[in-house]
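One chain is shown next in structure tokens, namely the form predicted on its own.
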Amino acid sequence: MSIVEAKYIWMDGKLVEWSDANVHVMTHALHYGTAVFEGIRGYWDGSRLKVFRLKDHVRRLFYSAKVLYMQIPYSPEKVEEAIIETVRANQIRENCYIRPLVYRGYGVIGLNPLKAPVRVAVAAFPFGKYLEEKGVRCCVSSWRRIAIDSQPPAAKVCGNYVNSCLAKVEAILNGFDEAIFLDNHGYVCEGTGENLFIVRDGVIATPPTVTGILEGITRDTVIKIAKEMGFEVQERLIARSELYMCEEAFFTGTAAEITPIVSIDNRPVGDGSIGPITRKLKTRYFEVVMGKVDKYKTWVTEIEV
């Protein structure tokens, strides 16, 4: 989807006009992959900013940037500052996205990236629906997820979305929105930028972190509204051919939220509409993020813009 652009960018300390925000054609992340990001969520509710785990997102980019050797040059309560200051900077009052980015600098040409610079960068602007909220149409992807014992899929490393956009490509260009990945052992793993539930006989499965998924922060957050709304939820190995026997599927991640799962190689999912219980998730879901939810208010921080 398009950027909608905002003024400003905050780059390594200071508040840049947006279209200044710029690198040199040798910073080393440009041809290495170098680099570690964050998307992180922020909803407007008439009068103020609710950024969902905001705090959650920072630990997981410090941890990201730890698996790939580099040292934030900032500690995360600065880091968490810095989002709240473009977000203000900037005047969003509408839902939006936020992205903060470490990446290798320029200064070194070659494989080993330890003494380029570290430098740090935070985008806010605003952000609708990422994939289509009545339900997305899938196909299991021919490339399997990165291997574990290959690349840190765990970790937010921008070189590691190559993998993805091979796979997003494929399903756009076969007439699907999104696609399914298979590990190397051939058992589901993920979406392209989401994490993957199915519904079987009432009970929610979802792979475990063993397959290479992400650690996402939605799938945290559903798994744990889940089951305090009673439902059983299981972490486990899923075989390809569940997919096509499940009730219900559904994506979860930042940009994605909660979007149903209609169909799997044109297979239905269920009757090929949104299921009751992603239904009953997706609306719990969003009193949640709106800090609706005292049980997660420490969730959510607020910001007066």
Ligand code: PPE
Given for the second form:
Amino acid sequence: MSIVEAKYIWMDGKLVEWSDANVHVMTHALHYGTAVFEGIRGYWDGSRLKVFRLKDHVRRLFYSAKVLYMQIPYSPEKVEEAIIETVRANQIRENCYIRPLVYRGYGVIGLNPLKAPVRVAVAAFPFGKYLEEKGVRCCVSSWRRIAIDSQPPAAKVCGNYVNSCLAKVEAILNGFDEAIFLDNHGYVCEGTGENLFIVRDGVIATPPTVTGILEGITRDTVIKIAKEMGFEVQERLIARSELYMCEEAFFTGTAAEITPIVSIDNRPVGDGSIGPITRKLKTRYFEVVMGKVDKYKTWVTEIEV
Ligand code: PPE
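Based on the form predicted on its own presented above, generate the structure block for the form predicted together with this ligand.
Below is the entire complex, every chain and molecule, led by the chain shown above.
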């Protein structure tokens, strides 16, 4: 997916021109993946930009940094302000994606980055759909999700995404749209950049966090809204065979939103099109992100651009 450029990027406290937002090639993170990031969506409603769960994304950014022993040199409030400032400076009046990045900068070589500076950048740019809205054809990856005792998948660490890139490229080259990871015990885990849900006998199920998933904010949103809509939601281990025997399956993620899975390893899911529960959740999800549901209005930060 190519990037739609915006005008400015926030770097270490100031806005710089998009084309000047560069780093030295000896940046620690470039060599060793020592960086953490977030992905946040903003929805344009015709007069305002509505940023979804800003505080929760910033909180996860700080937790991810903590796992990597990185002290972010700003408060969470300041990072939230930086995000809002970046969106405003770029005058983004359409749906967009916001990418805060915290990385070990220039200064040391070798595997102890503690003396390398912690640098912060925020980009915001127009962004459309991440996966085909009508549904995606998936395979179970030949790559396992990184084990929770190897690298922490719950932290949004840049280096973790090598695992995702391997699985994604393999899937695409084999004619699929997206890959589903099993964990190192063989249980269903997540997508390359999405959490996964299935529906069996009308009950919604998703793998528990201990399988080594990213603790998705969209996953949390979907669990909450599904329960409120009266569905039973289970966080439980899921066997690979259940992927072939479920009535519905879908991905959740900031970028993916709610994306139906229409086939897995060449077996249709349900009738091979979006299922009724997935459709209902999707409708509700878009009402929530647009701030149309009173109970969840606190999840939406409205920005005048
Ligand atoms: N698992 C992974 C591995 C993951 O990367 C994401 C987000 C999720 C689950 C869902 O998390 P959440 O966004 O909090 O619901 N992936 C982000 C980056 C994707 C990319 O290609 O870059 C995203 O959706 O923004």
